[in-house]
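Below you'll find only one chain, the form predicted alone, shown as structure tokens.
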Amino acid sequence: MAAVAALYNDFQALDVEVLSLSTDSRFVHKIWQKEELSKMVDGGVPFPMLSDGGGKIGTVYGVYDEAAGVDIRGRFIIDPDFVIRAMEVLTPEVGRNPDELLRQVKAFQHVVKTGEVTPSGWQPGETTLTPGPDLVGKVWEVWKP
């Protein structure tokens, strides 16, 4: 969360709403913000920290571990029509990559705007692909990893 908070201005510039969610109560979130997150990121996490007591939201998204009573760490890119465009779920031992999250948001915004598709690792300004019958069997002519 602190790493996403450090890039929060970049997400806001893309008109992205960032929310965090855990099974912890709002009181735990408040203490965590004060005692830890505010020391990692100046001013703490600037986006809402939502409480999912009982794991109802986590269950809908497939990340609630009922036996442990916690939501497993994950992230979701949800478009303005509330369609999940991407999700990543990792166990706590491996941190997520907020730069990759930012790259994926830019890629999804690009494809929605242009109808093009972005190849693996695409960055803004790099080659994109126009889907269609003319591309079949010829991707290698346009893009090389």
Contents of the next structure:
Amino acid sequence: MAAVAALYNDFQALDVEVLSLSTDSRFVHKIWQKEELSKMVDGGVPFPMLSDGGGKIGTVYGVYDEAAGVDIRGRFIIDPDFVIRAMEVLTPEVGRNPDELLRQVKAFQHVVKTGEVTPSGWQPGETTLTPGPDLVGKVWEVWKP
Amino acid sequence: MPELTDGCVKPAGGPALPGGEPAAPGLAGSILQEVNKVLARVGKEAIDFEASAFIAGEGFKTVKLSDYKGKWIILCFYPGDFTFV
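The form predicted in complex with its partner chain is what I need now, so please give it after the form predicted alone.
Then the entire complex follows, led off by the chain already shown.
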């Protein structure tokens, strides 16, 4: 969570709200912030830290591990129309890549705004594609990996 | 007696399951036992929920996912506070 917090300004610049969730209580969140997170990132985690006691929320989002009693690492991008655009779920040992999260948000925002589509690994400023009959079989002319 | 705002136990609604009203505190569990399935899908509407939260600078607050409707939202689940990664 500290890694996402470190990029919080970038997320705010994109008008993105971040919410974190674990099965810990709000009391534990507070102390984690005070004892550890605030020492990892200046000011600590600036976004709301939610409590999913019992894993009810994690269950409907497909990330609750009943045997362990915790929510595993799952992250979701939700658009302004409240539609889930992306999800990534990892077993707990490997941390996420917040830069890739940022890239995906930028790509989805671009797609929603322009109606274009973004090829693999797209970064702002790079070639986008405009789907249509003329592009069929011709993608190679405008884009290569 | 004044009402406790930050008592030891403060139920939040949990997920608002399809088919009507947001689940009431205490009721979510029983409904969930019947449903108990994954509802989140890309391209589909997010499932609303209510949860208690800690917010730096604000303290304890109950928040709903739908409070943030109209903005881009990133929802991050993780295994637990004080874990290593």
